[in-house]
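The chain below stands alone and is given in C-alpha coordinates; this is the form predicted alone.
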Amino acid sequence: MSDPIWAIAIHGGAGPAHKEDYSEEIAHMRGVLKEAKRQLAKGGAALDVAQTAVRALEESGHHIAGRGASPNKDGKWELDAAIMDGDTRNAGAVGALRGFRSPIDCARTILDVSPHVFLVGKGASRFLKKRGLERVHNPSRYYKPSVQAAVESGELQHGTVGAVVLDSEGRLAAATSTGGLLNKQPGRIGDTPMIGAGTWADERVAVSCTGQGEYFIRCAASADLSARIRYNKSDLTNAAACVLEDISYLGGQGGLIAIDRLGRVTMPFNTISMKRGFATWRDELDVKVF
(Lines of atoms letter the chains of each structure in order from A and count residues from 1; the text may use other names and numbers.)
(Lines give C-alpha, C1' and ligand atoms only; values in the text may rest on other atoms or scores of the structure.)
Protein backbone atom coordinates (compact mmCIF):
# COMPACT_ATOMS: atom_id res chain seq x y z
CA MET A 1 0.00 0.00 0.00
CA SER A 2 1.43 3.39 -0.98
CA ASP A 3 1.94 6.20 1.50
CA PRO A 4 -0.78 8.86 1.70
CA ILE A 5 -0.09 11.92 -0.44
CA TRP A 6 0.19 15.26 1.34
CA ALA A 7 2.09 18.51 0.81
CA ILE A 8 2.47 22.02 2.15
CA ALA A 9 4.01 25.23 0.82
CA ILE A 10 4.50 28.47 2.74
CA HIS A 11 5.70 31.96 1.91
CA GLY A 12 6.90 35.01 3.80
CA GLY A 13 6.32 37.60 1.10
CA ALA A 14 7.75 38.57 -2.29
CA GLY A 15 9.45 41.87 -3.04
CA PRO A 16 12.76 43.70 -2.78
CA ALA A 17 15.56 42.31 -0.64
CA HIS A 18 15.48 44.33 2.57
CA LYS A 19 18.71 42.75 3.87
CA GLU A 20 21.47 40.33 2.90
CA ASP A 21 21.19 37.67 5.61
CA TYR A 22 17.89 35.78 5.88
CA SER A 23 19.24 32.88 7.93
CA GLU A 24 16.83 33.50 10.84
CA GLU A 25 13.83 33.59 8.54
CA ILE A 26 14.97 30.43 6.75
CA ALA A 27 15.52 28.58 10.02
CA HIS A 28 12.11 29.57 11.34
CA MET A 29 10.34 28.60 8.12
CA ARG A 30 12.07 25.22 8.18
CA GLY A 31 10.73 24.74 11.70
CA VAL A 32 7.21 25.63 10.56
CA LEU A 33 7.44 23.10 7.74
CA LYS A 34 8.79 20.38 10.03
CA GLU A 35 5.85 20.84 12.39
CA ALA A 36 3.44 20.82 9.45
CA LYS A 37 5.04 17.60 8.18
CA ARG A 38 4.48 16.01 11.57
CA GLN A 39 0.82 17.05 11.60
CA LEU A 40 0.11 15.97 8.04
CA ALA A 41 1.92 12.63 8.40
CA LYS A 42 -0.42 11.70 11.25
CA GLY A 43 -3.55 12.75 9.36
CA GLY A 44 -3.94 16.43 10.20
CA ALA A 45 -6.61 18.37 8.31
CA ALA A 46 -5.47 20.81 5.62
CA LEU A 47 -7.46 23.73 7.05
CA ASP A 48 -5.99 23.30 10.54
CA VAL A 49 -2.44 22.88 9.27
CA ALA A 50 -2.69 25.98 7.05
CA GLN A 51 -4.00 28.06 9.97
CA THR A 52 -1.30 26.81 12.34
CA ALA A 53 1.49 27.49 9.85
CA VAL A 54 0.32 31.04 9.13
CA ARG A 55 -0.16 31.77 12.83
CA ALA A 56 3.47 30.74 13.43
CA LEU A 57 4.64 33.03 10.62
CA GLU A 58 2.58 35.90 12.08
CA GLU A 59 4.02 35.36 15.55
CA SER A 60 7.64 35.18 14.36
CA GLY A 61 7.90 38.88 13.58
CA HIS A 62 10.14 38.05 10.60
CA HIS A 63 7.65 39.21 7.97
CA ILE A 64 5.41 42.19 7.18
CA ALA A 65 2.48 40.39 8.77
CA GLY A 66 1.32 39.71 12.30
CA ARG A 67 3.84 40.94 14.83
CA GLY A 68 6.22 42.12 12.10
CA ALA A 69 3.65 44.42 10.47
CA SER A 70 4.22 48.14 10.04
CA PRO A 71 1.78 50.95 10.91
CA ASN A 72 -0.21 52.91 8.37
CA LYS A 73 0.14 56.66 7.69
CA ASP A 74 -1.78 57.42 10.88
CA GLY A 75 0.52 55.25 12.99
CA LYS A 76 -2.15 52.56 13.43
CA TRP A 77 -1.84 48.85 12.73
CA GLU A 78 -4.53 47.52 10.40
CA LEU A 79 -4.11 43.88 9.35
CA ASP A 80 -5.84 41.59 6.84
CA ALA A 81 -6.20 37.81 6.60
CA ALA A 82 -8.21 35.07 4.91
CA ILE A 83 -8.58 31.31 5.09
CA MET A 84 -10.46 28.99 2.72
CA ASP A 85 -11.48 25.33 2.88
CA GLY A 86 -11.26 23.81 -0.59
CA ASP A 87 -13.44 20.84 0.34
CA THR A 88 -16.50 23.04 1.05
CA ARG A 89 -15.36 26.42 -0.31
CA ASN A 90 -16.24 27.91 3.05
CA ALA A 91 -14.08 30.95 3.79
CA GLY A 92 -13.46 33.59 6.41
CA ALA A 93 -11.68 36.93 6.06
CA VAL A 94 -10.91 40.11 7.98
CA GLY A 95 -9.77 43.50 6.71
CA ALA A 96 -8.40 46.65 8.36
CA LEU A 97 -8.46 44.73 11.65
CA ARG A 98 -7.07 46.41 14.77
CA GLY A 99 -6.19 45.02 18.16
CA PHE A 100 -6.02 41.25 17.64
CA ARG A 101 -2.88 39.17 17.97
CA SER A 102 -3.55 36.65 15.18
CA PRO A 103 -5.49 37.84 12.14
CA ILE A 104 -5.57 34.30 10.72
CA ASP A 105 -7.27 33.03 13.90
CA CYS A 106 -9.81 35.82 13.46
CA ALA A 107 -10.41 34.78 9.85
CA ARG A 108 -10.86 31.15 10.95
CA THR A 109 -13.37 32.26 13.58
CA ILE A 110 -15.43 34.01 10.90
CA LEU A 111 -15.31 30.88 8.75
CA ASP A 112 -16.48 28.74 11.67
CA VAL A 113 -19.17 30.85 13.34
CA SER A 114 -20.28 33.69 11.04
CA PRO A 115 -22.80 33.47 8.19
CA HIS A 116 -20.66 36.06 6.40
CA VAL A 117 -17.32 35.61 4.63
CA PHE A 118 -15.64 38.99 5.06
CA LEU A 119 -15.80 41.44 7.98
CA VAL A 120 -13.80 44.66 8.20
CA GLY A 121 -12.85 47.46 10.57
CA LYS A 122 -14.93 48.20 13.65
CA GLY A 123 -17.63 45.73 12.69
CA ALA A 124 -15.10 42.91 12.60
CA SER A 125 -13.67 43.99 15.94
CA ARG A 126 -17.07 44.05 17.63
CA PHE A 127 -17.88 40.59 16.32
CA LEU A 128 -14.53 39.09 17.33
CA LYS A 129 -14.32 40.67 20.81
CA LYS A 130 -17.05 38.28 21.92
CA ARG A 131 -15.13 35.19 20.78
CA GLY A 132 -12.23 35.09 23.24
CA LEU A 133 -9.43 35.75 20.76
CA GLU A 134 -6.11 37.09 22.01
CA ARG A 135 -5.98 40.88 21.97
CA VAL A 136 -3.23 43.47 21.49
CA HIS A 137 -3.78 46.21 24.07
CA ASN A 138 -0.51 48.09 23.52
CA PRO A 139 0.24 48.02 19.77
CA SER A 140 3.40 50.14 19.88
CA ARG A 141 4.92 47.71 22.36
CA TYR A 142 3.68 44.46 20.77
CA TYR A 143 4.47 45.09 17.10
CA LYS A 144 8.09 44.98 16.00
CA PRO A 145 8.11 46.03 12.33
CA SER A 146 10.31 43.68 10.33
CA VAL A 147 10.97 46.48 7.81
CA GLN A 148 11.33 50.03 9.10
CA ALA A 149 11.11 51.90 5.80
CA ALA A 150 10.32 51.18 2.18
CA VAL A 151 13.24 50.85 -0.20
CA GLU A 152 13.83 54.00 -2.22
CA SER A 153 13.38 52.44 -5.65
CA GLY A 154 10.04 50.74 -5.22
CA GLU A 155 6.40 51.70 -5.10
CA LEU A 156 3.76 49.87 -3.08
CA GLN A 157 6.20 48.06 -0.76
CA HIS A 158 4.44 45.17 0.87
CA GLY A 159 4.65 41.93 2.80
CA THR A 160 2.50 38.86 3.34
CA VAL A 161 2.64 35.33 4.76
CA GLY A 162 0.71 32.36 3.54
CA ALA A 163 0.27 28.60 3.41
CA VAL A 164 -1.33 26.14 1.01
CA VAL A 165 -1.93 22.56 2.07
CA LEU A 166 -3.03 19.19 0.67
CA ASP A 167 -3.82 16.65 3.39
CA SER A 168 -3.84 12.85 3.27
CA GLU A 169 -7.62 12.83 2.69
CA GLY A 170 -7.18 14.87 -0.51
CA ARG A 171 -8.52 18.11 0.99
CA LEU A 172 -6.98 21.44 0.02
CA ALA A 173 -6.82 24.68 2.01
CA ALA A 174 -5.22 28.12 1.75
CA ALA A 175 -4.49 30.79 4.34
CA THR A 176 -2.93 34.25 3.93
CA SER A 177 -2.16 37.10 6.35
CA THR A 178 -0.63 40.54 5.87
CA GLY A 179 0.22 43.87 7.39
CA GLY A 180 -0.32 45.35 3.93
CA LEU A 181 1.63 48.09 2.24
CA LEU A 182 4.23 50.02 4.17
CA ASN A 183 2.88 53.45 5.17
CA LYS A 184 -0.46 52.60 3.58
CA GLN A 185 -3.55 54.78 3.49
CA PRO A 186 -5.82 54.10 6.51
CA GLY A 187 -8.63 51.78 5.45
CA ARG A 188 -6.67 50.31 2.54
CA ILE A 189 -7.37 46.61 1.97
CA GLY A 190 -5.33 44.57 -0.46
CA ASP A 191 -5.80 41.23 -2.15
CA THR A 192 -5.01 39.02 0.85
CA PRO A 193 -8.51 38.88 2.39
CA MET A 194 -10.33 39.01 -0.95
CA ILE A 195 -11.41 35.49 -1.81
CA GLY A 196 -10.43 34.84 -5.43
CA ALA A 197 -7.76 37.54 -5.49
CA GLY A 198 -5.10 36.77 -2.87
CA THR A 199 -6.53 33.56 -1.40
CA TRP A 200 -8.35 30.60 -2.94
CA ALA A 201 -8.93 26.88 -2.41
CA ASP A 202 -11.25 24.43 -4.16
CA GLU A 203 -11.18 20.77 -5.19
CA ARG A 204 -8.43 21.42 -7.76
CA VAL A 205 -5.92 23.79 -6.21
CA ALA A 206 -5.03 25.96 -3.21
CA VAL A 207 -3.39 29.36 -3.79
CA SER A 208 -1.87 32.10 -1.62
CA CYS A 209 -0.57 35.27 -3.25
CA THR A 210 1.89 37.95 -2.18
CA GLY A 211 2.82 41.22 -3.80
CA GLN A 212 1.29 44.50 -4.85
CA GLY A 213 -2.27 43.63 -4.00
CA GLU A 214 -3.96 46.13 -6.26
CA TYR A 215 -2.70 44.20 -9.29
CA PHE A 216 -3.71 40.81 -7.89
CA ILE A 217 -7.21 42.17 -7.27
CA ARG A 218 -7.46 43.46 -10.83
CA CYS A 219 -6.46 40.02 -12.16
CA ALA A 220 -8.60 37.96 -9.74
CA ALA A 221 -5.31 36.10 -9.50
CA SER A 222 -5.95 33.10 -7.28
CA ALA A 223 -9.36 32.19 -8.72
CA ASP A 224 -8.01 32.71 -12.23
CA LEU A 225 -5.32 30.11 -11.56
CA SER A 226 -7.98 27.53 -10.71
CA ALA A 227 -10.06 28.56 -13.72
CA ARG A 228 -7.12 27.97 -16.04
CA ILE A 229 -6.82 24.43 -14.70
CA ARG A 230 -10.57 23.83 -14.95
CA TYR A 231 -11.35 25.32 -18.36
CA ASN A 232 -8.03 25.12 -20.20
CA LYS A 233 -6.97 21.79 -18.68
CA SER A 234 -3.68 23.55 -17.87
CA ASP A 235 -1.14 21.96 -15.57
CA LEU A 236 -0.40 23.72 -12.27
CA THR A 237 2.96 25.20 -13.22
CA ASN A 238 1.74 26.69 -16.50
CA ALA A 239 -1.45 28.06 -14.94
CA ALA A 240 0.54 29.82 -12.22
CA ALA A 241 3.05 31.19 -14.72
CA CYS A 242 0.24 32.61 -16.87
CA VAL A 243 -1.37 34.33 -13.87
CA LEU A 244 1.95 35.90 -12.91
CA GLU A 245 2.46 36.95 -16.53
CA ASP A 246 -0.88 38.75 -16.36
CA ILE A 247 0.27 40.54 -13.18
CA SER A 248 3.52 41.53 -14.90
CA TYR A 249 1.66 42.76 -17.99
CA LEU A 250 -0.21 45.28 -15.83
CA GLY A 251 3.05 46.39 -14.23
CA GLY A 252 2.61 44.56 -10.93
CA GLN A 253 5.09 42.64 -8.83
CA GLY A 254 4.76 39.67 -6.54
CA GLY A 255 4.49 35.92 -6.43
CA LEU A 256 2.31 33.05 -5.32
CA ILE A 257 2.39 29.54 -3.95
CA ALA A 258 0.01 26.82 -5.12
CA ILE A 259 -0.63 23.11 -4.58
CA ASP A 260 -2.88 20.85 -6.62
CA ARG A 261 -4.74 17.70 -5.63
CA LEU A 262 -1.83 15.49 -6.75
CA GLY A 263 0.57 17.20 -4.35
CA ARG A 264 2.42 19.16 -7.01
CA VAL A 265 3.82 22.49 -5.84
CA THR A 266 4.70 25.69 -7.71
CA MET A 267 6.09 28.93 -6.26
CA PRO A 268 6.73 31.51 -9.04
CA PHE A 269 7.60 35.18 -8.48
CA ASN A 270 8.75 38.16 -10.57
CA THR A 271 10.50 40.07 -7.77
CA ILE A 272 14.08 40.00 -6.52
CA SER A 273 13.19 37.65 -3.69
CA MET A 274 10.39 35.58 -2.21
CA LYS A 275 10.73 33.77 1.09
CA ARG A 276 9.25 30.37 0.30
CA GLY A 277 9.43 26.73 1.20
CA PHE A 278 7.66 23.41 0.83
CA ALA A 279 7.49 19.90 2.24
CA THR A 280 5.89 16.72 0.87
CA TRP A 281 5.15 13.09 1.69
CA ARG A 282 8.26 12.19 -0.31
CA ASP A 283 10.38 13.49 2.60
CA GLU A 284 11.18 16.67 0.66
CA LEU A 285 11.72 19.92 2.58
CA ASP A 286 13.31 23.07 1.24
CA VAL A 287 13.31 26.82 1.99
CA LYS A 288 14.67 29.55 -0.28
CA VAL A 289 14.68 33.35 -0.48
CA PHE A 290 16.30 34.19 -3.83
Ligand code: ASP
The other form holds:
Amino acid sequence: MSDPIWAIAIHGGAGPAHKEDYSEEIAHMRGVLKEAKRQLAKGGAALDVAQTAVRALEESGHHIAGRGASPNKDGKWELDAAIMDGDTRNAGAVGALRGFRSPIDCARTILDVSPHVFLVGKGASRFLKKRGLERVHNPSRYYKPSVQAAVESGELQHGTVGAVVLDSEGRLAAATSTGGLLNKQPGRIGDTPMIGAGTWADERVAVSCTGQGEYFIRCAASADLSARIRYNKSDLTNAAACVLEDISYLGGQGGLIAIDRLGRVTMPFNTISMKRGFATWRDELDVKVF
Ligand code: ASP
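Structure of the form predicted in complex with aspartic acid, please, following the form predicted alone?
Okay, now the whole complex, with that chain kicking things off.
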Protein backbone atom coordinates (compact mmCIF):
# COMPACT_ATOMS: atom_id res chain seq x y z
CA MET A 1 0.00 0.00 0.00
CA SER A 2 1.30 3.47 -0.84
CA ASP A 3 2.07 5.99 1.92
CA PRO A 4 -0.73 8.41 2.78
CA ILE A 5 -0.22 11.83 1.24
CA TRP A 6 -0.02 14.88 3.52
CA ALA A 7 1.66 18.26 3.37
CA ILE A 8 1.89 21.63 5.08
CA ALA A 9 3.11 25.09 4.09
CA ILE A 10 3.57 28.02 6.48
CA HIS A 11 4.47 31.68 6.12
CA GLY A 12 5.67 34.44 8.40
CA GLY A 13 4.70 37.32 6.16
CA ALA A 14 5.78 38.93 2.91
CA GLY A 15 7.33 42.35 2.86
CA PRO A 16 10.40 44.49 2.72
CA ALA A 17 13.32 42.87 4.54
CA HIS A 18 13.89 44.53 7.92
CA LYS A 19 16.89 42.43 8.98
CA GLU A 20 19.90 40.85 7.36
CA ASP A 21 19.94 37.73 9.41
CA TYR A 22 16.78 35.62 9.65
CA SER A 23 18.41 32.53 11.13
CA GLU A 24 16.30 32.60 14.32
CA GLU A 25 13.07 32.85 12.34
CA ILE A 26 14.19 30.07 10.00
CA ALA A 27 15.14 27.78 12.90
CA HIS A 28 11.81 28.39 14.60
CA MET A 29 9.84 27.77 11.41
CA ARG A 30 11.74 24.52 10.83
CA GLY A 31 10.71 23.45 14.34
CA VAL A 32 7.06 24.29 13.59
CA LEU A 33 7.21 22.21 10.39
CA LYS A 34 8.88 19.27 12.15
CA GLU A 35 6.14 19.21 14.78
CA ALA A 36 3.45 19.48 12.07
CA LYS A 37 5.10 16.60 10.19
CA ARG A 38 4.98 14.47 13.30
CA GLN A 39 1.28 15.22 13.80
CA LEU A 40 0.36 14.65 10.15
CA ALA A 41 2.32 11.40 9.89
CA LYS A 42 0.30 9.98 12.77
CA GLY A 43 -3.01 11.03 11.21
CA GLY A 44 -3.53 14.53 12.70
CA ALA A 45 -6.44 16.55 11.29
CA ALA A 46 -5.62 19.42 8.90
CA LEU A 47 -7.65 21.91 10.93
CA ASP A 48 -5.86 21.10 14.20
CA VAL A 49 -2.42 21.10 12.59
CA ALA A 50 -3.05 24.47 10.90
CA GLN A 51 -4.22 25.99 14.19
CA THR A 52 -1.28 24.57 16.15
CA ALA A 53 1.26 25.82 13.60
CA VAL A 54 -0.21 29.32 13.53
CA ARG A 55 -0.39 29.46 17.34
CA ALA A 56 3.32 28.59 17.52
CA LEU A 57 4.14 31.33 14.99
CA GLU A 58 2.02 33.84 16.97
CA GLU A 59 3.77 32.93 20.22
CA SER A 60 7.25 33.15 18.72
CA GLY A 61 7.13 36.95 18.51
CA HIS A 62 9.16 36.70 15.29
CA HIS A 63 6.41 38.01 13.02
CA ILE A 64 3.84 40.82 12.96
CA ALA A 65 1.24 38.59 14.55
CA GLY A 66 0.43 37.40 18.05
CA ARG A 67 3.21 38.40 20.41
CA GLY A 68 5.22 40.11 17.66
CA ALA A 69 2.35 42.44 16.66
CA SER A 70 2.64 46.21 16.85
CA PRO A 71 0.11 48.69 18.18
CA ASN A 72 -2.11 50.79 15.92
CA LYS A 73 -1.88 54.59 15.67
CA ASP A 74 -3.66 54.95 19.04
CA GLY A 75 -1.15 52.67 20.75
CA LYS A 76 -3.67 49.80 21.04
CA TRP A 77 -3.16 46.24 19.87
CA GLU A 78 -5.97 45.11 17.54
CA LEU A 79 -5.45 41.69 15.98
CA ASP A 80 -7.17 39.74 13.19
CA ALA A 81 -7.30 35.99 12.48
CA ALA A 82 -9.28 33.35 10.58
CA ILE A 83 -9.40 29.60 10.22
CA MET A 84 -11.29 27.52 7.65
CA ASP A 85 -11.98 23.82 7.30
CA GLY A 86 -12.03 22.85 3.61
CA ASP A 87 -13.90 19.64 4.28
CA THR A 88 -17.02 21.32 5.71
CA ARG A 89 -16.30 24.96 4.77
CA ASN A 90 -16.89 25.87 8.38
CA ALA A 91 -14.97 28.99 9.26
CA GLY A 92 -14.28 31.26 12.22
CA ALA A 93 -12.77 34.75 12.21
CA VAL A 94 -12.02 37.65 14.55
CA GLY A 95 -11.27 41.26 13.68
CA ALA A 96 -9.86 44.20 15.66
CA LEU A 97 -9.61 41.92 18.67
CA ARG A 98 -8.08 43.37 21.84
CA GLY A 99 -6.70 41.57 24.87
CA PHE A 100 -6.50 37.89 23.87
CA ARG A 101 -3.32 35.87 23.72
CA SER A 102 -4.00 33.71 20.66
CA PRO A 103 -6.20 35.21 17.94
CA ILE A 104 -6.13 31.91 16.05
CA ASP A 105 -7.50 30.04 19.08
CA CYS A 106 -10.23 32.69 19.24
CA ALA A 107 -11.07 32.14 15.56
CA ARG A 108 -11.17 28.36 16.13
CA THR A 109 -13.57 28.81 19.04
CA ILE A 110 -15.89 30.80 16.78
CA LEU A 111 -15.66 28.06 14.15
CA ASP A 112 -16.45 25.39 16.74
CA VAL A 113 -19.19 26.96 18.85
CA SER A 114 -20.70 30.04 17.20
CA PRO A 115 -23.40 29.98 14.51
CA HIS A 116 -21.60 33.02 13.04
CA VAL A 117 -18.39 33.18 11.02
CA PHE A 118 -16.91 36.58 11.83
CA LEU A 119 -16.98 38.49 15.14
CA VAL A 120 -15.26 41.82 15.74
CA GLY A 121 -14.41 44.27 18.50
CA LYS A 122 -16.30 44.30 21.77
CA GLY A 123 -18.87 41.70 20.76
CA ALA A 124 -16.08 39.27 19.93
CA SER A 125 -14.39 39.97 23.27
CA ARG A 126 -17.56 39.35 25.24
CA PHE A 127 -18.15 36.06 23.42
CA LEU A 128 -14.57 34.86 23.87
CA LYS A 129 -14.31 35.90 27.54
CA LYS A 130 -17.34 33.74 28.28
CA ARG A 131 -15.59 30.79 26.64
CA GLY A 132 -12.48 31.28 28.78
CA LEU A 133 -9.95 32.17 26.05
CA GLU A 134 -6.63 33.25 27.53
CA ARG A 135 -6.33 37.03 28.04
CA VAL A 136 -3.51 39.56 27.79
CA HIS A 137 -3.94 41.88 30.76
CA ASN A 138 -0.88 44.03 30.25
CA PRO A 139 -0.40 44.56 26.50
CA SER A 140 2.60 46.86 26.66
CA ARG A 141 4.50 44.20 28.62
CA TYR A 142 3.24 41.18 26.72
CA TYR A 143 3.75 42.30 23.10
CA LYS A 144 7.25 42.50 21.70
CA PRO A 145 6.85 44.21 18.31
CA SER A 146 8.96 42.24 15.86
CA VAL A 147 9.89 45.27 13.74
CA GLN A 148 10.36 48.03 16.32
CA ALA A 149 12.50 50.23 14.06
CA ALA A 150 9.78 50.37 11.43
CA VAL A 151 7.18 51.23 14.09
CA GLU A 152 9.31 54.12 15.29
CA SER A 153 9.88 55.42 11.78
CA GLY A 154 6.14 55.39 11.06
CA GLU A 155 6.82 53.30 7.94
CA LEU A 156 3.95 51.16 6.66
CA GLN A 157 5.17 47.55 6.78
CA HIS A 158 3.49 44.21 6.79
CA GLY A 159 4.03 40.60 7.91
CA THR A 160 1.52 37.98 8.97
CA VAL A 161 1.57 34.28 9.80
CA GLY A 162 -0.34 31.48 8.13
CA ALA A 163 -0.57 27.75 7.52
CA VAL A 164 -2.21 25.59 4.85
CA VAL A 165 -2.49 21.87 5.40
CA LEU A 166 -3.52 18.66 3.60
CA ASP A 167 -4.00 15.74 5.97
CA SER A 168 -3.79 12.02 5.29
CA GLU A 169 -7.60 11.81 4.98
CA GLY A 170 -7.50 14.31 2.09
CA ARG A 171 -8.88 17.22 4.13
CA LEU A 172 -7.58 20.75 3.57
CA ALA A 173 -7.47 23.65 6.06
CA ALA A 174 -6.13 27.20 6.18
CA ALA A 175 -5.33 29.50 9.11
CA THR A 176 -3.98 33.08 9.14
CA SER A 177 -3.24 35.51 11.97
CA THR A 178 -1.94 39.09 11.96
CA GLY A 179 -1.34 42.31 13.80
CA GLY A 180 -2.24 43.94 10.48
CA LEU A 181 -0.38 46.71 8.73
CA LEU A 182 2.02 48.60 10.96
CA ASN A 183 0.78 52.04 12.00
CA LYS A 184 -2.74 51.18 10.89
CA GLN A 185 -5.83 53.22 11.70
CA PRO A 186 -7.79 52.09 14.75
CA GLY A 187 -10.66 49.89 13.62
CA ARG A 188 -8.94 48.89 10.38
CA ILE A 189 -9.45 45.22 9.49
CA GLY A 190 -7.40 43.67 6.70
CA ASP A 191 -7.81 40.67 4.44
CA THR A 192 -6.57 38.08 6.96
CA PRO A 193 -9.90 37.39 8.71
CA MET A 194 -12.03 37.93 5.60
CA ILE A 195 -12.98 34.53 4.29
CA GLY A 196 -12.27 34.47 0.56
CA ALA A 197 -9.79 37.36 0.74
CA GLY A 198 -6.84 36.44 2.99
CA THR A 199 -7.96 32.97 4.05
CA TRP A 200 -9.79 30.16 2.25
CA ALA A 201 -10.10 26.37 2.21
CA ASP A 202 -12.41 24.07 0.29
CA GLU A 203 -12.19 20.60 -1.22
CA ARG A 204 -9.75 21.78 -3.90
CA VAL A 205 -7.29 24.09 -2.22
CA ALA A 206 -6.27 25.86 1.00
CA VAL A 207 -4.87 29.41 0.80
CA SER A 208 -3.32 31.90 3.25
CA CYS A 209 -2.30 35.37 2.07
CA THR A 210 0.01 38.08 3.34
CA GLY A 211 0.70 41.61 2.19
CA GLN A 212 -1.24 44.82 1.73
CA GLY A 213 -4.62 43.55 2.75
CA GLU A 214 -6.70 46.15 0.96
CA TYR A 215 -5.53 44.75 -2.40
CA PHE A 216 -6.21 41.15 -1.39
CA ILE A 217 -9.74 42.16 -0.35
CA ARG A 218 -10.33 43.97 -3.64
CA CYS A 219 -9.19 40.89 -5.57
CA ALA A 220 -11.10 38.38 -3.39
CA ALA A 221 -7.69 36.75 -3.66
CA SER A 222 -7.99 33.38 -1.94
CA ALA A 223 -11.50 32.56 -3.23
CA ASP A 224 -10.40 33.65 -6.71
CA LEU A 225 -7.52 31.19 -6.57
CA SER A 226 -9.96 28.35 -5.92
CA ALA A 227 -12.36 29.62 -8.61
CA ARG A 228 -9.56 29.57 -11.17
CA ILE A 229 -8.94 25.90 -10.42
CA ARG A 230 -12.65 25.11 -10.38
CA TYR A 231 -13.90 26.96 -13.45
CA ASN A 232 -10.74 27.55 -15.47
CA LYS A 233 -9.22 24.14 -14.74
CA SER A 234 -5.96 25.95 -13.96
CA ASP A 235 -3.28 24.07 -12.10
CA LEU A 236 -2.36 25.29 -8.61
CA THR A 237 0.83 27.13 -9.56
CA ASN A 238 -0.77 28.92 -12.47
CA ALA A 239 -3.89 29.87 -10.50
CA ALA A 240 -1.75 31.35 -7.70
CA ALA A 241 0.46 33.23 -10.17
CA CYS A 242 -2.62 34.75 -11.85
CA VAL A 243 -4.02 35.90 -8.49
CA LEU A 244 -0.73 37.57 -7.65
CA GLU A 245 -0.63 39.16 -11.09
CA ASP A 246 -4.02 40.70 -10.37
CA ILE A 247 -2.72 42.09 -7.05
CA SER A 248 0.38 43.48 -8.80
CA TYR A 249 -1.75 45.01 -11.56
CA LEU A 250 -3.67 47.03 -8.95
CA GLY A 251 -0.37 48.11 -7.39
CA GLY A 252 -0.46 45.79 -4.37
CA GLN A 253 2.35 43.90 -2.71
CA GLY A 254 2.39 40.58 -0.95
CA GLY A 255 2.35 36.84 -1.37
CA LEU A 256 0.47 33.70 -0.55
CA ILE A 257 0.86 30.03 0.22
CA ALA A 258 -1.47 27.41 -1.24
CA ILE A 259 -1.76 23.65 -1.21
CA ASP A 260 -4.02 21.31 -3.19
CA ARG A 261 -5.49 17.84 -2.67
CA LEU A 262 -2.48 16.16 -4.24
CA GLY A 263 -0.16 17.83 -1.73
CA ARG A 264 1.29 20.23 -4.27
CA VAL A 265 2.49 23.50 -2.76
CA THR A 266 3.01 26.95 -4.27
CA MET A 267 4.33 30.04 -2.45
CA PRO A 268 4.56 33.04 -4.83
CA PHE A 269 5.27 36.63 -3.73
CA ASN A 270 6.02 39.96 -5.43
CA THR A 271 7.89 41.50 -2.49
CA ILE A 272 11.58 41.40 -1.59
CA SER A 273 11.07 38.56 0.84
CA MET A 274 8.51 36.16 2.25
CA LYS A 275 9.29 33.95 5.22
CA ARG A 276 7.97 30.61 4.01
CA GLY A 277 8.43 26.89 4.34
CA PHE A 278 6.86 23.55 3.60
CA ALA A 279 7.04 19.89 4.52
CA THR A 280 5.52 16.85 2.80
CA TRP A 281 5.03 13.10 3.16
CA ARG A 282 7.99 12.70 0.80
CA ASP A 283 10.28 13.73 3.65
CA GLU A 284 10.81 17.20 2.16
CA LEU A 285 11.25 20.15 4.55
CA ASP A 286 12.50 23.58 3.57
CA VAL A 287 12.34 27.17 4.87
CA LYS A 288 13.38 30.29 2.94
CA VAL A 289 13.12 34.06 3.34
CA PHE A 290 14.38 35.51 0.05
N1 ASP B 1 -2.41 41.18 5.10
C2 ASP B 1 -2.28 41.75 6.41
C3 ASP B 1 -3.21 42.90 6.55
O4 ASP B 1 -3.40 43.62 5.61
C5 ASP B 1 -0.91 42.22 6.70
C6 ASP B 1 0.19 41.33 6.27
O7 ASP B 1 0.02 40.27 5.73
O8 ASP B 1 1.31 41.68 6.52
O9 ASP B 1 -3.69 43.12 7.64
